[in-house]
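Take a look at this one chain, the form predicted alone, written out in structure tokens.
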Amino acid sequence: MAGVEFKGVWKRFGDVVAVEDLTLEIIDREFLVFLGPSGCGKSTALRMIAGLEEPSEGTVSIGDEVVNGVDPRDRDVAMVFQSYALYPHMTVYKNIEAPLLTRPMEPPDGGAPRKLTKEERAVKVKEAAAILGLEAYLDRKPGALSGGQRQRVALARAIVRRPRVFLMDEPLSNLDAKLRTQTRLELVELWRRLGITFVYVTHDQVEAMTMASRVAIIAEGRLQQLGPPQDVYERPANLFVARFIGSPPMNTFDAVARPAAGGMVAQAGAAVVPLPAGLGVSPDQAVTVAVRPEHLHITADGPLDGIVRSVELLGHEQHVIIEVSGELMVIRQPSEEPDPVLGTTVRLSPELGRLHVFDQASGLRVE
């Protein structure tokens, strides 16, 4: 098994630069997601680990030995690609074989790598079908497959060999939203039960808050964040991060710290909001304010006053939009909560401990 290390990477393509100065060390064993919008570079992140592009600098390093200009096939990686990539013509023992037939392996009895026999391809074939549950499938050909039952012999060629490090990219998407909850939950078994380093790439946070021990987000090419899935939610490091994790987002209002009796306060317009105790803010320093929905809500007396613009009932909660200063807000309530009248003025309490400060300028969170 091993780890992954990005030092100061960074790749060009002409005079796009897809990937900035990443600096990254995934730890053996553990399930790293890549979390970001679509053309981020998080795809192109994990396609130098796996050796189809080479940095334009910095190094890669798997385990202790740095790869750059090692050819794919000798890194000792697999991939699952979004599409399956499986040989239609073959069956699924046949695709789950494929990779054993070319490579040198480790025999079951030991010794030195080299081509298994038929009789250990098949061992090694039965055993990643069993950990996936495809034995009842071997002799079918992919076209007879749903798409839940393809996406598992991609990943069983994935670990017919047990690879040091495993690379999926987004390979949950063409799945239906229930197969994508039952296939999460058969991944991160998968991870437990064969203590490889994962690699994941998605933009569904809902996948990298469930699946990840650490998700590293990222945007124009640049690391955001690193951190477990809880504390990335609970503590953005900047206003990217807060407005990008969580659904609904976070709310946020642009202010101006200002001093007052016990402390600070974030100014906008008429509305003042107290912050937090001991919070580094400057006088008159621009600063956006954050809360999540579920730590707003509708009081008699709240600093910030605005106008219900509709009410999204979703069966076990409900989310009211509610238009502050020409900016929408949403609050996270129980259904039980009567609907307010749509058009009504209300008041809007946000939770003092629950607040979210960030720089205006810098977008960096004020600590």
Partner chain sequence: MASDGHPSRGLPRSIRNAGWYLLLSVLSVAVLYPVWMTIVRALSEPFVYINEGQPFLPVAIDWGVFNTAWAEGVMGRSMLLTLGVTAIITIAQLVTSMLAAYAFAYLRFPFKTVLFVLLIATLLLPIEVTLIANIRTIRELDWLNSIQGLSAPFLASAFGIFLLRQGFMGVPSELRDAARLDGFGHIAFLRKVALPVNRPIVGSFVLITALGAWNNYLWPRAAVTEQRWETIQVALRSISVSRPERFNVGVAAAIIASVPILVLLIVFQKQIIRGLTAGAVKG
Given for the second form:
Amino acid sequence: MAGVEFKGVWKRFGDVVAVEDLTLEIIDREFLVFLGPSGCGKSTALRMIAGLEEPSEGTVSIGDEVVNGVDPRDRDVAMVFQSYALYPHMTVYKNIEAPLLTRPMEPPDGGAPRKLTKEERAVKVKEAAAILGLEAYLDRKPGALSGGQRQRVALARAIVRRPRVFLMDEPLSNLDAKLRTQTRLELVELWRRLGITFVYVTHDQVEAMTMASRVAIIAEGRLQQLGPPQDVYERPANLFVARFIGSPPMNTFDAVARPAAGGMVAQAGAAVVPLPAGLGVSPDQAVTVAVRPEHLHITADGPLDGIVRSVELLGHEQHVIIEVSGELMVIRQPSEEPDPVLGTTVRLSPELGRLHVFDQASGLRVE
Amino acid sequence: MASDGHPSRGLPRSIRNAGWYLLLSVLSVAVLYPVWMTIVRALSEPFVYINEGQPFLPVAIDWGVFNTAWAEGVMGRSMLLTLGVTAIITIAQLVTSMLAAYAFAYLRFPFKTVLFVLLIATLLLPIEVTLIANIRTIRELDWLNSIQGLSAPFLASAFGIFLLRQGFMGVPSELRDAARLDGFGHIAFLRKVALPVNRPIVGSFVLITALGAWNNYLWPRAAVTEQRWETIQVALRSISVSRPERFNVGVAAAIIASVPILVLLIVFQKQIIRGLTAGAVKG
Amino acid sequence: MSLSASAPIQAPTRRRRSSRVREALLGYSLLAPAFIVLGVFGYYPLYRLVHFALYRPNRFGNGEVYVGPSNISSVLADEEFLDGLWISVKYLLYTVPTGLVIGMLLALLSHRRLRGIKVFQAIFSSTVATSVAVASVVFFGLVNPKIGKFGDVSFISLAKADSALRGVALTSIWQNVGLTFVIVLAGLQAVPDAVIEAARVDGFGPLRRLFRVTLPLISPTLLFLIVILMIFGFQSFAPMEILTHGGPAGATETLVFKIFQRRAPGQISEGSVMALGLFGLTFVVTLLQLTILNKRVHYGE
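Structure of the form predicted in complex with the partner chain, given the form predicted alone:
So here's everything in the complex, that chain up top.
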């Protein structure tokens, strides 16, 4: 069992910087999710743990060992790929057995690592297959399996040798929505059961929020924020994270901080929104104010006003889209609330304690 | 394409289909006519056949002609020799092609592009061009009339390397990554993944190579000066053409020589056609 | 980066470099078998051809004398070579268009949904696997002046110099029909149904669909095929040797036939120049293919 550490890691492909100065410690036995839009460098970071890419600069360690230049097979990591990468010509059994063939490992009866005998391999394959409920399919080839079954074979192949670190690159993206939800639960269950470090790459924030111990949000090759999912949701470190996490995304508007009686306010045109007390803004500072759709309400005397443009009914809730001085804002409210009339002007008030304020120049959160 | 599934224009479907069958049958007869006439001639007593004005059906049938042909010259030996040369060429080409294709598909080394261009350029150097220089080389090596002389120039082929390289490059990169994590080295990956995944391409390549080696004419004709080293294709010429008066025996020999090819064609039609069309049709 | 951080990555960098050298060595050793064969029997002969072309064996047959590039130009300008070249070109003109058109027609006719169409397709492709020697023997039986059923048809008579090449060409035409059929049919099958259906919806009739949609879409295949048939045509040897042995009066001595005849040491100099001529010809045809491919042809994507 082991943690993983990135120290000052850069990865360049020619002129393109895929990962920029990444320093990050993945704690032993945690479920860490790299979350970010496609092409942000999260897969590259994962592949550097696996040894499929070498850092251009900096070090990657697994446990206490620097693994730069170490061959993937000697890193004791396992990986599940987006396409599953099963060997199409081998049976499920052979696929699961493949990682056991080539390297010495501790035999089931203890003792020094050595290559396993056929019988010992069979025990391990059956064990992994049992964990994932694949016993009935061992003689089939991947082509004869459903997407979900293939995905489980890929998982079985990865866990069969009990690696120190378990890597997953968008493993759910080829499954349909229903199966994805179910597999999410199973993955967390598997993680608890195996007690090893999971590193998981996805662009889907729901996967990150539901499974991660901690989320590392990455954009344009840089680590934007690292923390437990709830922290990231409640206290986004910068504007990128604020806009990336949450669905529908946060409402934002640009404003200028002004002193007023009873504390600071944010002034955007004619609208004046009070800011929470004790916020570290200075007078005349350009800020971006953000509020989540569920923290914005239609009230009789709100500081903002806008025109109702459309209402999306989702059954358990509704999204009201309102145009506020040229920008669209979304309100998320229970469907029992009365339907606003399209085209009418309404007043909006954000919950004071739920406002997020960011410095416009740096994009960083102001506390 | 043209007019299938297009109802209602003119004639009813059944009549139109009958028309197609008639047309295609006539064309089939035309294409197969030379083959049929060859069989007829093999079975007919040659003088009777010519005297009767070369009819469409055999006259004075003599099935013994195949025995005669087999005993004629040394057909058995020729076919065995050709089989041996074909096997050597096919196996050698598979091995040399798959190794080189692997290097071109997966490994990084200096001058890779230059070497690949040099390889492809050998397509401009077919045996017809290099014939007399190669014959000189074979003569200097004292390899005329030998198995090594018959096979040496064909032990590697740019076509094979190119075809297998395409196949190897088609192996998904994630599968390669997975194999690296599973600890497969280059040789293990080639043996356990790259080749088995490309079995259809390898199969087509082997069949096309074997067909070509068996059917080869010019090189064995030039590289052999003694009758006992003639491959079957070259032997056919001396058996059949040299004595027109016993031509029935000659064509019987040609029929016997075609049997292995016919069997291959019937069993592996799909793979052979895929091999022939490789490169011609995309996708 | 800082000094303290640079220490631990020194070792991996060195490890990486040595693995790169190992990879290159592995690459070269995997290439070696193929390149040795292709070098000895592909490039070395090319060098030797040039050498033979520039030197002639001396009078005693135990050495060589340099004759220089003038030898090359004199052979290339000689009637023997030009004759062989012209006969080879005529052979192409007889075999390529005929085989191509017949094979294409068969492919177009049998590319349709019809019960049992596979049988017809198998028949039409059957000539492709016959060896050229067997095909030559087959046509020997049909057109040989003494015993052939059509031996006295004057248009293809092997006995007369002006028609013999046409008689010989039948063998190649018959084989080309099969090859064309196989390749064109594969090309037709690769045309997506949706494209043809779209053309039908646009109101294109069968002929217009053929000329405006199908043929342009398979044009890369056709071009490939024409080049292959041309190269095969230039390389034909067995039909001439088996049917006419170059006769009558050298009327069927194509370039390859003449080269073959000059393989003995005494004539190797002249033969080498001819072989280089054939090389040039192959080169031009291939170059032509590449140029046309780049400019004219609609790709199916």
